[in-house]
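Below sits a lone chain in structure tokens, taken as the form predicted on its own.
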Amino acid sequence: MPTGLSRISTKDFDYWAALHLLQRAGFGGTPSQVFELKKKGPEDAVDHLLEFEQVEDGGVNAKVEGRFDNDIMRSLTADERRQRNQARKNGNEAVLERFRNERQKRQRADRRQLAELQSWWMARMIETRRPFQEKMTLFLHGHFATGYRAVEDSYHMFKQNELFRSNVTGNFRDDLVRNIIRDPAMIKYLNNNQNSRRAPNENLARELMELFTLGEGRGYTEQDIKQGARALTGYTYRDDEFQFNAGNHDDEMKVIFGKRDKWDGDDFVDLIFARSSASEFICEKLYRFYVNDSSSTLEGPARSVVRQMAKTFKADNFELKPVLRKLFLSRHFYDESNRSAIIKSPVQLVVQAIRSLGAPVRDVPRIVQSCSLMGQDLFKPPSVKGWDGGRKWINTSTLFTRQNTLIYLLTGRMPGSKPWDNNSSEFDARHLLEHLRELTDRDREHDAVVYLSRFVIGTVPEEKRLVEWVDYVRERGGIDDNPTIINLLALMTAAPEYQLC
């Protein structure tokens, strides 16, 4: 395995390397899209994904202005606060009940909007012409994990999502971390709106170092957390915008990482990124997300690669694009040991199936619900640590749902239905083999099964299974018979290998 970030050659950037890049830096693609990426060569292919601003994202879900209501969970007006306070003072239960009913009505409306937000993002990932942008947004959502159940404001979750999307190739320190300590959703989620000089709240300071920048127990102490919390006092929000409350800010001397001054939140961020582990920790997370997520990932050659990534990351002042470009152009990224080495997240599973196989989208809310059943509920990560990922995605329950979801996408059949309940798939899968139809003097069925195996499950199966699949195609209708190809895809997507990308 290559131990550094030496560049892949144009000769080695073949069709399967292009497919690997498209699956990892995005959500896969059709054979024709893979061919187009391969023809660009490695440098132009990577730039095509990373320089996404040059690609017009014309899907209906790319337009966001006015799509979501920012006023559902609005603050009370001054007059409303006066009425409520007067009712509390006078013990007027009728007025207080009216306020409670109004709030419950707004909460129900906001939960409906959250469901719309989930469907909007899922549809956007499926249809986008900027797959890296959405894939990296998904990474950042899991890294700066924020859950709706604590935030209780769908518009704030939407704004945070847009913050991530706008900065996927920006500066990690200045565009992301500085903004996340000003983000209303994160402030509410980690209770920094309750962090004042009289009663410091340590939640944001702790997670900022432990989960977002340095890594658990790496380069900070409990005292640094306490002092960092003081630096973040007064960082709150009003309605939908960040607000610095100077009256709640502790402007006294603080000692963080052994340095003494009247530090504020921005100073705290600067002090964090002066620590050596700041560059290495985020590169470890990027490596696990894009290269290999096995438990032994960061040992041996991989550790050397992460250190080189961290060196690049720091040298480029924490800009994300240069380190990602170097990673996606490295021989290490394309090494056989790093292919089919990541267990697909539920979102990757369904979005990749639709984008690569050309399966119908069918019903987006139902797809969102399937991802939730498989363990990935968008905008509702299980904790501030995000999703554990890796092998945690797979258990007897989620594997069953994974297979049912793929059958639904391929055939339209719901779990528990009979084959005769719905025989119209509305899906022509023959496009996957279009490029093989021009070949002559070849065993078309054998070639088709071998190609589909590599394209769908990332490998050619053992001889016995390969022969069974080839015989099935021969005995049914050949590669020109659409139901036969769909049934073959159903067999392949039920294979253990399909859970990997």
Second form
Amino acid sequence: MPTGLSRISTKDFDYWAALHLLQRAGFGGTPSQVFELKKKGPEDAVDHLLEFEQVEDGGVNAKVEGRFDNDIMRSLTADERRQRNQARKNGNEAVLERFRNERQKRQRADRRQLAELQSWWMARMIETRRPFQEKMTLFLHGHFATGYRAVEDSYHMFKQNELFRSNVTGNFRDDLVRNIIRDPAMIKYLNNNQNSRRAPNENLARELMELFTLGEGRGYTEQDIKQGARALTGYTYRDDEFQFNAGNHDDEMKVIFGKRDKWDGDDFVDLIFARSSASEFICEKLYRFYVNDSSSTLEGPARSVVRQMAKTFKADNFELKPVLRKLFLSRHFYDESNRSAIIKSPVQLVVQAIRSLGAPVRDVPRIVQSCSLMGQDLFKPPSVKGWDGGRKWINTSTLFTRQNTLIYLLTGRMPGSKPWDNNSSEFDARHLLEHLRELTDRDREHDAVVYLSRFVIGTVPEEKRLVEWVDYVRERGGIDDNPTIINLLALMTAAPEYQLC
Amino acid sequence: MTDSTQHPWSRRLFIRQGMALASLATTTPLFIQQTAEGVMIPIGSALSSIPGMPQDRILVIVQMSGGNDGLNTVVPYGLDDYYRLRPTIGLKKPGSGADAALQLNQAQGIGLNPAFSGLQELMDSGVASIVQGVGYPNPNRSHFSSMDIWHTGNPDGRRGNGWLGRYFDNACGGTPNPEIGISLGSDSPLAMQGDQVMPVNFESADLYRWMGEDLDKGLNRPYGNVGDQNSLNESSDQLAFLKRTSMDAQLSSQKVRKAVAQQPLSTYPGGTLSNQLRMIAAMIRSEMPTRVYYASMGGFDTHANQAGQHGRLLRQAGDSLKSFYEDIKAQGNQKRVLTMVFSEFGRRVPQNASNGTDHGTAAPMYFIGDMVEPGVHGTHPSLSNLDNGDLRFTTDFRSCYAEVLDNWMGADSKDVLGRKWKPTKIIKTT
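The form predicted in complex with the partner chain is what I want next, because the block you gave corresponds to the form predicted on its own; please supply it.
What follows is the whole complex; the chain from before opens it.
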């Protein structure tokens, strides 16, 4: 197995390699899209994904402005605060009740907007012409995990999502980490609005090192957390913007990583990135997300690739694009052992299904809800650790939900709905076999099943299972009938192999 | 009569059946293998034996979502403040007409909402208890935040896992039985999420299956064959893990659907909670290896004109709980099943301007089962010494969790709750 980041040759960048790249750096694509990507050759294919600004976005960005209301959870005006305090003092229950009701009304409206935001992002992942941008945004959402329930402001969640989206190929230290300590949603989520020189709150300082940059116990002490928290005092927000509250900031001397000065938040970030564990920890997370998440510890070739990534990352001053470009062009990335080595997240499962099978989008809020049932509720990660991913996605009930969600995408059939009509699907799946005609018609059923199987599940099952699938197609009278293809797809998407990508 | 009454608390039957099924396939499902290898620590093993108390106990959680009005469920009719603060929605003293409160404890001046007669019957039979004034410090009045606090067992609400999930993680080292926790309903409760365990969750048994068979029965055979994975090493191979889980899912689905298809041994009133409890009783009767079941019922957010609505909710809840108990008793399982009922908060003491009540704080919890120390426990919160119009809690909910963990599940509550809480007396000790 290639242990370094040596490059894949144009010859080795075949159809299946292009499919692998499109699934990992994006959400997969139709057979025709995969052919297009393959024809570009490895360099141009990777550039096509990473240099996404060159791809016309279909007007998606223009539609973002004003899409979400920033006023729903606005804080009380000075006048309103005065009224409420007055009512508290006088025990005026009627006024207090009005304030409570008003707040509850706004919270309900905000939860509705959060649901809209979830659907908006899901639709964007399904439709985008810049799949890497959304895939990396999803990575960053899981990395800098922030949960709506504690933030209670859908607009701040949206703003954070846009922060990620606009920096997916940016500088990890300067564009992402420096901005995340100024991000209203994160500040609220990790209580940094309560972090003042009189009463320091360590939450953000701790997670900044443990989860966002260095990794648990890797190159910092409890003392560094305490001192780092002091550096972050006064970093708060007002309405929708970051605010530096000088009155709450501790501008005395602090000792962080043994260095003594009047450090502030940005200094703290710079000090963190001077530690050697920073680049390695972040590259490890990138590796698990993009290359292989099957083992809990990275050893052998995987470890050595992560080390080389970390070296590149550091040498390039924590720019994301160069390290990802090297990774996506490496022979290691395409190695057989790294194909089908990641358990799809629920979002990957549904978005890839729609994009690669060309299935109808159907009802986006329902798709969002399915993902939540499968354990991935967008904007509501289970904790600041994000989603554990890997095998944690799978148990007996989520497996059925995964399989049945695919049936919904293929057929429009919802759980419990009857009667069943084979022709009601509105999904013409025959396009998936377009390229098969050029390949062969020696044993059409057999070849079609093998071809579809490789495209849909990334591999061909054991001979005995393959025969059963081919027999099924023969019993139905051949592969040219649309309902038969759809039934076959239902079978393939229910296979254990389909959970991998 | 049934297998479960012949083998009242034996998991062996299930293992035998599971093995028979599994031997037809090329692979042994993960959980059966592990149960057979004794990886699972039997629940209750950490507990000294109490005469008459079975070792393999089951906990059933019933969640009343929306904030059940504790003061109109367990009615402090002896306190004048109750009628002063709730002039139109306050329930009349027992014996003063058809819609008056039911007598519960005359000495304490406490009654029950007349619609909650199901619970009163269980109380009269000595198989139910009420713990009064349960809450936690610095109460949170948001449904979501307060529910998270109850689910995590942590008022900071930042922990990503639930108290039962941590119990699963602790009680079943390594990969646990996938069916150790089953929740019914559309959402998988945070309470059951562990670091290693994600609970099995389904809305109805009919959804706990692959729907592809509805497309064409001919798909069943190829679907059932997930292939051979004996040559694969599960610890390093994702596919081997997925194949095993697929097998587990197929077997589990057959088992659950077979269980739920049985006729219940009592009559259920119908409704969401009733259906969930009926399914749970059926699964208990079928000797599923499940130790915690989770059911829930919504609609308790009674901000306006609450009288009729609240009555209907309590009627459904009480009657469902009673039918469930009777079903369990007819199975002979009443000593091994403990049911715990809670809501994320109670409601404010004064009624609001719309004949309803707003989000409040402390409220009672309810426990049902033959091993429950019956009666009304704890102290009713004062209605005169209020915290800004809200009740001050008298029992921390974590004391109740501690009791359930230590004295019912046989776990160490300190491992689960992060510290030792003085258990609230709920379970019989003699």
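Basically, rigid core = biggest C-alpha set you can superpose within 1.5 Å across the two forms. Source: prediction; values computed, not measured. Numbering follows the first chain given and starts at 1.
Trainee: Has the Cα of Asn61 moved 2 Å or more between the two forms, judged after a core fit?
Mentor: It does, since the Asn61 C-alpha is displaced 2 Å or more between the two forms after the core fit.
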